[in-house]
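The chain that follows stands alone, in the form predicted alone, written as structure tokens.
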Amino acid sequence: MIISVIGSGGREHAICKKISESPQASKIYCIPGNAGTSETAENIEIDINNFDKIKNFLIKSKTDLVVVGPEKPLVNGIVNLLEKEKIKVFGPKKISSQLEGSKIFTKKICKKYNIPTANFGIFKNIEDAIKFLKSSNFPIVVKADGLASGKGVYICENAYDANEAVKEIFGGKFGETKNVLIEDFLKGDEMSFFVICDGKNFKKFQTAQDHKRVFEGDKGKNTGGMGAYSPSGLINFNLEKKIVDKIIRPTLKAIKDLGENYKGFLYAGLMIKNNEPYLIEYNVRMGDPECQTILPLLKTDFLKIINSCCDGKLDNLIIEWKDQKSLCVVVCSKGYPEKFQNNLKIDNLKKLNLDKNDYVFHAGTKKNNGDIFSNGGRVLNFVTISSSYKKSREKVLKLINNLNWSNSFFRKDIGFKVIDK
């Protein structure tokens, strides 16, 4: 099969690598890809927002299957466009993708279908939002309604911080925003719960825990993700049943009631309190860096799973996992998530001593005359799987120290809640 993967991050590098392990894969393209994806795929320099150019390339290259990595093309309807052209594509359609494209869309579904979530208010202007905040209890959560690359969420400890968050969101920090969502702060432990759907059936696709905050101890600003580990230390049989019955099934029913069947990954960001799940938000694709953390644990042929989803035959498939612990640490450019320099050379990558349980997935990288340079805030993802989170973290940190890239920083405490408690 000829497969085209859309995206350029660590998630897409992990997807390309996993697909390349399948005997069914004869050729992989990555649009536009990065320095890492070029190891297993041919990078094609096309803007992922230019659907016409993508469509024309897919037809010309005789692509058999398209895998859409990031959220923006999904929210903007690339699946609808490609399906009209009879191109086989893995990912949800435009209406389904509003689960991530609009937090308010998701909150309204929660209310209608009794899905447990934080109490919330929707505000169309700065004045109404600030007036509401005057009588609010803190901490409180302020969210931009649309896509914000994981950064449009503010956890505010006081009225001043909340007012500033509202002003930034309406001021266009995350693009044009017509609404702000303000919701109660839920206390508990966060967890990421993934399912994979074929339009009729779904299966669990592992759990993970992500570290969003930029500094150790989960302090500082939200980022796209500083690291993750899988499986989650919180998951148990009773909790999984509650997540499926109270959150996943009602959501898929809501999408069906809107006239669409959900196909692709569905990623529930949850808060767990006293073994009870509450929905924080949905993503309509694999998380990043959760994807890089989860895929190395997968035993079943990944391409076979994706094809089963596209063909509506997921129910016939058993998904098997390695009984190991996976941990990922993200190496970032100094200054991220604020201002940072690009185009900085990364030496020593080829000198790293990786064994079969070690992975380096590229995110913000590019190649120039055989050398690798930084090309983003989150640059590299170091992943190790082993018998324990502690061993995995020790190995990852050793590899990063051996990289010795002076223009970077990373969190040394990823997994601290399960390792250091």
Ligand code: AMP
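The model shown is predicted, which means the values in this text are computed figures rather than measured ones. C-alpha atoms forming the largest set that superposes within 1.5 Å between two forms make up the rigid core. Residue numbers count along the first chain shown, from 1. What changes on going to the form predicted in complex with the ligand:
Once both forms are fitted on their rigid core, the CA atom of Asp301 lies less than 2 Å apart between these two forms. Superposed on the core, the two forms differ at Phe123: its CA moves 2 Å or more between these two forms.
Relative to the superposed core, Tyr160 undergoes a Cα shift of 2 Å or more between these two forms.
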Given for the second form:
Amino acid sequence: MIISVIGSGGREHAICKKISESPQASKIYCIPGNAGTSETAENIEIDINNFDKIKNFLIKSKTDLVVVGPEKPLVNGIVNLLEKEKIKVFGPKKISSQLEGSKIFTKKICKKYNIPTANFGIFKNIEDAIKFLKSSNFPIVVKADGLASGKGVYICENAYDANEAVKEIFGGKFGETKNVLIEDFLKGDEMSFFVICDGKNFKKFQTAQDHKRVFEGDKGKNTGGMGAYSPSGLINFNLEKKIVDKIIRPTLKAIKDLGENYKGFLYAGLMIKNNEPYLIEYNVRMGDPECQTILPLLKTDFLKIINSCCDGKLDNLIIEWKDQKSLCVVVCSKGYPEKFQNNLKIDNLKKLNLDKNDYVFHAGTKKNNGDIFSNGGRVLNFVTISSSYKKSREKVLKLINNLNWSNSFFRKDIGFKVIDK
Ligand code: AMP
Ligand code: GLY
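Given the form predicted alone, state the structure of the form predicted in complex with the ligand.
Below, the chain from earlier opens the complete complex, with every other chain and molecule after it.
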């Protein structure tokens, strides 16, 4: 099969690598890819927002199957467009993708289908929102409705901060806004729960714990993710059953009631309190860096799983996992998530001594004359799988130490909730 993967992050490097291990994969393209994806795929320099160019390339290259990594093309309807051209594509269509594209769309589904989530209000203008905030309890959470690259969520400790958040959102910080969402602050432990869906059936696709804050001890600004581990330390049989019955099934039914069948990854961001799950948000794709930490645990042929989903035949497949602990640390450019420098040479990558349980997935990197340079805030993902989170972290930190890249920083405490108790 000829496969084209869309995206350029660590997630897409992990996807390309895992697909390349399938005997069914004869050729992989990555649009546009990074220095890491070029190890197993041919990078094709096309802007992922240029659907026409992508479509023409897919036809010309005789691509048999397309895997869409990031949310933006999904929310903008790339799957609808490609399916119209009879191109096989793994990912949700436009209505389904609203689960990530509009937080208000998701909240309305939660209300209608009785899905546990934080109590919320939707406000159409600054005045109504500020009036509501005068009699609210704090902390409270203020959210922009649409895609905001993880930046549209404000946890506000007092009315002043909440008012400022409302003003920023209505002021257009995340594009034109008709509504703002204000919801109760949920206390508990977070978990990422993934399922893979074929339009009729779904299967669990592991759990993980992300670390979104930039500094150790979960301090500082929110980022795309500084590291992750899998499985989550919180998951158990009872909790999983509740997540599936109270959250996943009703959501898939809601999408069906809206006239679509959900196909692709569905990522539920959850808050767990007293072994009860609450939905914080949905994403309609794999997480990044969760994908990098989850895929090395997968035993079953990944391409076969994706292909079965596209054919509506996921039910016939058993998805098997290694009984190991995976941990990922993201190496970032100094200054991220604020100002940082690009184009800095990364030496030593080739000198790293990786064994079969170690992985280095590239994110913001590019190749120039055989050398590798930084090209983004999150640059490299180091992953190890072993019999314990602790051993995995020790190995990852040793490898990063050997990389010894002076322009970088990273969190040394990834996994602290399951390691340093
Ligand atoms: P989101 O982009 O919706 O995942 O939000 C980013 C982060 O904000 C989440 O990972 C949580 O840590 C936090 N968050 C969002 N909504 C809530 C909430 N209602 N209560 C507590 N924390 C929240
Ligand atoms: N790691 C968080 C996300 O992918 O949205």
